[in-house]
Amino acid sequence: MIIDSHGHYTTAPAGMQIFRATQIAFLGNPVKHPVNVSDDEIRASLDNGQLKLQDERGTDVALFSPRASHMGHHFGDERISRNWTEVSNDLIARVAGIYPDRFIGVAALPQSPKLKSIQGCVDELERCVTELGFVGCNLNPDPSGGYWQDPPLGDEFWYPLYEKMVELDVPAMIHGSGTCNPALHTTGSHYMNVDNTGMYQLMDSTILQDFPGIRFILPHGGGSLPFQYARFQGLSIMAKREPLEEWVKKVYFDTAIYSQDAVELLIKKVGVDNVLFASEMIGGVQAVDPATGRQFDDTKPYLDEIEWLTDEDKVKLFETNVQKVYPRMKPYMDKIAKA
């Protein structure tokens, strides 16, 4: 079984863009109007997009969430974000209902800059897990879109969300959204900043001690971690924190890095047990690698071609690690196995 742990609905039908454009046009009087997207439009968007590539590349199942960069947490106010997030999550639930053996839902959260309370995110997470059957969520440490106006992840502001994550037994992927800072390109710099800063905020906190069993996924290989490992290690020593080699065993990293060398170094640094296969296909890097002739986000061969990985290692990377991190996947996987 090949499970892609990191997918976004980047090919969502035009009805979603129309909903968002209407939101923008009526900012002063926001209304949560219906989304005009048919099941046939959903099928067409996926049959010729993610599903087509999954079949070509040998992926069986994908964890699927709303398009991260389009959540635009910096846009509008909390009500705008809540309405947009709810319809986005509802669309993911429809995808999972149409293709129950290919996609499993992961929630976006209705974040907004400078909130006084994270309760809206707590409520949406509970709705998505208990009513829509989702298995996890994406958490943006910078809802301001490149200006970092909110408390760091270790601040108690976030603790009600962590409590709900533990209660529901679901993890969070630390993932940015779009940027409104003209100095930052969304994929080329902002996401890398979010990956590194989010990881460091977790390191520089007591979250893992305060919430035993809580699980976080650091996407894109944890940002610069594989290459700047010694720098993070030195910072941990200077701050008299838990040794980095022990800390990395308590969080998880994915392989949406787009280089075999980088994936191999990541596994060497954090260990097989803490890496999840991921592609983030049809995402921020849609180009052919001239060295391989494949799309950069065709990531399965990066693992297949690491000679020192054992068959047992590959089962962990492709299948069992992600089910360990997302235990609510089990009913879905049991149904797929019986089909």
Contents of the next structure:
Protein chains: 2
Amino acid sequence: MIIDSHGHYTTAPAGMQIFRATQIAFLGNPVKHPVNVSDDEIRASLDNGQLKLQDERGTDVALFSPRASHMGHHFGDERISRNWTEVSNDLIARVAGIYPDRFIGVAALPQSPKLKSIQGCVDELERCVTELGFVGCNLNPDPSGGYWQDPPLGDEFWYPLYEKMVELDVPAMIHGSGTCNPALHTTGSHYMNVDNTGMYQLMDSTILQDFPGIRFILPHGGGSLPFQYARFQGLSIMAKREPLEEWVKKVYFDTAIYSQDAVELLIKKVGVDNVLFASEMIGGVQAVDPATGRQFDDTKPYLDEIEWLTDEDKVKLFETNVQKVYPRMKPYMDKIAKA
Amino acid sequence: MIIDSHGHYTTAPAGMQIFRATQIAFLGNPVKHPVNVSDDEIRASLDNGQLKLQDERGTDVALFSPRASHMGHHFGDERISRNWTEVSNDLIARVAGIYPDRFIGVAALPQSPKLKSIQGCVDELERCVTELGFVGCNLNPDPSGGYWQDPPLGDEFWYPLYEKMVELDVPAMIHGSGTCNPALHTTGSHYMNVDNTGMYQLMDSTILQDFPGIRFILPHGGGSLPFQYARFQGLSIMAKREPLEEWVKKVYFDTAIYSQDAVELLIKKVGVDNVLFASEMIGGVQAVDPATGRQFDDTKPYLDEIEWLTDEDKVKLFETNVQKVYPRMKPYMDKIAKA
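Same protein, the form predicted together with another copy of the chain this time rather than the form predicted alone?
Expanding to the full complex; the earlier chain stays at the top.
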């Protein structure tokens, strides 16, 4: 069983863009207007997109969330973000309903810069998990889209969300959205900055102590962590925090990085128990690697080809680690196993 | 000959902090008050600091610039930044005058957020090179200290500085200063974000075409570049830019990373001709690596121990590459060779 822990609905039908354009046009007086997307359009967008690639690449099931870069938390205000997030999550629920053996829903949260309270995100997480059957969420440490206007993840501002995550037994993947800052590039610099900053905020906080059992996923191979490992190791020693080699065993990393040497370095640094297979397809890097002749985001072969991994290790990476991190996957996986 | 391409005067005498505290106290009416630092204080600060370590670690000469994290370009306005930068550069000139065979000066620039013109930096670079004998400069792509308020490095705003760099034949190291943003940590996340963002701004610009021969150094092993190499490779293909493997041959990287595997990955990815030995001592990571028993920033052994490097490669890394990037080092090196 091959489970991709990180997929976004990047090929959503045009009705979603029409909804968003209408939000721009009526920004001063937002209403939750209807989203005009048919089931046939959803099927077409996936049969020729994500599902086609999953079939070609041998991925059975994907954790699937709204298109991260298009959440645009910086845009408008909290109402705008709530409306857009709700329709985005609702669409994911429809996808998971149409293809229950191929997609399991993960929520976007209605974040917005400089909020006084995170309660709107708490409510939407609860709705997505209890009503839509989602198994986790994505959390953006910079809803300003590159201007870093919000308190770090270790600030108590975020704590009601962590309480709800623990109560519902769902994890959060630290994931940015698009940037509105001309100094940054969404997938080139901003995502890497978000990965790195979110990770350091976590490391430099007491979240893991204050919420025992809480789980976070650091995507894209952990940003810079495996390469800059010794920097973070030294900084942890200076700050008298727990040793980095212990800390990395309490968070999770995914393989949405695009070369074999990088995937190997990641697993060597954080260990096989803390890595989840992920492609982030259909994601931000859409090109063929001249060295392999495959798409960069066809990440399964990087793992397949690591000679020093045992078969048991590969089962962990492709199948069991992700279910440990997202325990609410169980009823879905049980149904798939029966079918 | 061992040349450390990246050192900051982090142990500057207390007179410098007194100057800075006075700036805070009289922010509304800044005057360039005198700096009270004696030659003896300078000697003491180095004999028991940087020079002691250079002697212990076998470093002959260091390129030496003001303490990067303390430049605080976000603080006050352009006048404040100019006064502080001038006294900081003047102090480096005194260091290089006292120890001409051990330190060669590199300039800080009087940056400030949201400037209308970069002319103040152009003027200070010219002063530092022509009057103080400096051989390069540090350039901060985010003078706001973590809020990213300025145009990317590829914007014509910065071009007068690049013209001056080419005219004077001096390179710039892309280097952040301290962050004033509570979401960020200076050496844990902000520096990495600056490295990564500055690199992507350069990559996504026409600076190298518009200024043939201009040279930039990306410190700290290139931030995330070696690990996320395939991401940037794919993004370059998507944007129809020159292949990444050609681009990395037009910029330079330093070895201020703190483990052998990271240094090896860097050299493998960008090639031995484009890497400069650097320790960034006495820098932001002051701790002993439990695995080696040495300080993390004692970076020379990482290079010494790479078996697949030839003796000729090591001469490039420790000695000749840096002189190619900083050609104004020549008269200093000639004098040292004669002595």
